[in-house]
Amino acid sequence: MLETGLKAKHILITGGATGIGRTVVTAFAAQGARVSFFDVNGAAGRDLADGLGSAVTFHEVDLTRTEALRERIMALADEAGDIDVLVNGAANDMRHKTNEVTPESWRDTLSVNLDHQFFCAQAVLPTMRRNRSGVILNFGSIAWREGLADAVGYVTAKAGIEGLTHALAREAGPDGVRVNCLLPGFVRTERQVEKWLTPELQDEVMSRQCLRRFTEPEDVAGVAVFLCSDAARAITNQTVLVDGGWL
């Protein structure tokens, strides 16, 4: 049996009450890790929350407000013990027509997507390199590498995460800290369904990927678990990709 040395670790993950995230939250509820999750949706994440248990913990928490997310993120740490674990997984694959965007709606779109990731690890990074121990992981795309139309600032923050991830692990290494990036393909979740999944898309799923079957958040969640465990040590600076073999 694969040993994760997750069992009563303090996770935080964010973007945990839907899609991905909400699987995610499961999966490392289920290794017995205290898990904190943040979300702006408070219906979704207080639900998942409620029947997850007393060790999973909810927080209804706007990203984009960088200073109370800081605060938030040192009072949980004072009220549940250091965060072993950041999985920065919130995102908005929002789309927009390259000439509708605006100064505005540019930064809010990096905002929801690459910001907080930053201002996540930041906050975290101090006491892991103090306890010599901690792994970050950090939701990125493949929509990026693929050239998404239609989204060219969320294409743009994907980006930016991967090079946030190099910069990271090479600077918290020797510190005992892992970094790394977990890039999604065309997952089937409740938003992708009802937002993007028509026949053509299907069509192009399946004859893009190696494998012809829809990759389901179970499929992410259990990467991200193995990332995160001491099965994984000797991994960081890596982008690992689940997208079913479409790149």
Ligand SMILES: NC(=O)c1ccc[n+]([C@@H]2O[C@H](COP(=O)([O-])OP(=O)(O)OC[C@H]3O[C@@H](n4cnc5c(N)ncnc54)[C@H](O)[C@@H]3O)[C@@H](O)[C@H]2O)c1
Second form
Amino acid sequence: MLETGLKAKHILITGGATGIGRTVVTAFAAQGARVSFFDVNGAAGRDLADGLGSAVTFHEVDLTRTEALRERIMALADEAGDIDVLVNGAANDMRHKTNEVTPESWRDTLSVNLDHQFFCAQAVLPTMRRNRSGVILNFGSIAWREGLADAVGYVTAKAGIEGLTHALAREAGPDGVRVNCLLPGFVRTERQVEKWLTPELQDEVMSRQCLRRFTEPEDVAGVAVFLCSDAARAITNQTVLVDGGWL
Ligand SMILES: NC(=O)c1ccc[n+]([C@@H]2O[C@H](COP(=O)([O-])OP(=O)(O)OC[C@H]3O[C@@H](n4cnc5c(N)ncnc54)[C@H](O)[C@@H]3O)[C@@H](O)[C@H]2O)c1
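Please move on to the form predicted together with this ligand, as the form predicted alone is already shown.
Complete assembly follows, chain above in first position.
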């Protein structure tokens, strides 16, 4: 049997209240891990935590408030112990026309899609390096490799996340810390179905992917657990695509 080594490990997941993150929280909890998750959606976060028992704790956090975020991570480590695994999952795939972007809206887009991934990593890395063990998993997207239109800020942030991954993997690897990036393709979450899944997009997904089935949040969560587990102990500095063979 695959030995994940995740039992009793402390996992911090951002964006865990809905979508893929919700399934990732559930999947780590099923491994016997202690899961703390951050999200701005208080109602959904509390609802999830209530159903998963005492090993799972929800914290209502706006990740774009960087100083408060850093303090919250320090307090969490004091209260619940060193963070062994960080999953940077939160994002907002807002659409915007290039000619409508302002300096303020550009900054907001990078803030919600890129900045917190760095600042969460910065907050947990010193302890991981001291412990000579730890894993960071950053959620990117195939959107930047594909060149998704009308989302230039989101796409730019997602490209940056791969650079961030390579830089941190190189820096922290000698201290035993692994850093990888997971790129979902089109994943059939509630939000995607509600906001973007038109019959035209469905046709595109089915014609572009090698596989003629939708990728579901559970498909992504399984790969996330694997990449953070001991089974992947030799994997770092990598980007793993979970896109049904789209790219
Ligand atoms: N679903 C897809 O098809 C798809 C495709 C490619 C990449 N991804 C990536 O996978 C990850 C998860 O995607 P998803 O579809 O589940 O997204 P989602 O929008 O359904 O969920 C994202 C979560 O982040 C939270 N969040 C947003 N802004 C926040 C803030 N300021 N502070 C705290 N939490 C905040 C939201 O409340 C939500 O719970 C994201 O990084 C996304 O870019 C998803």
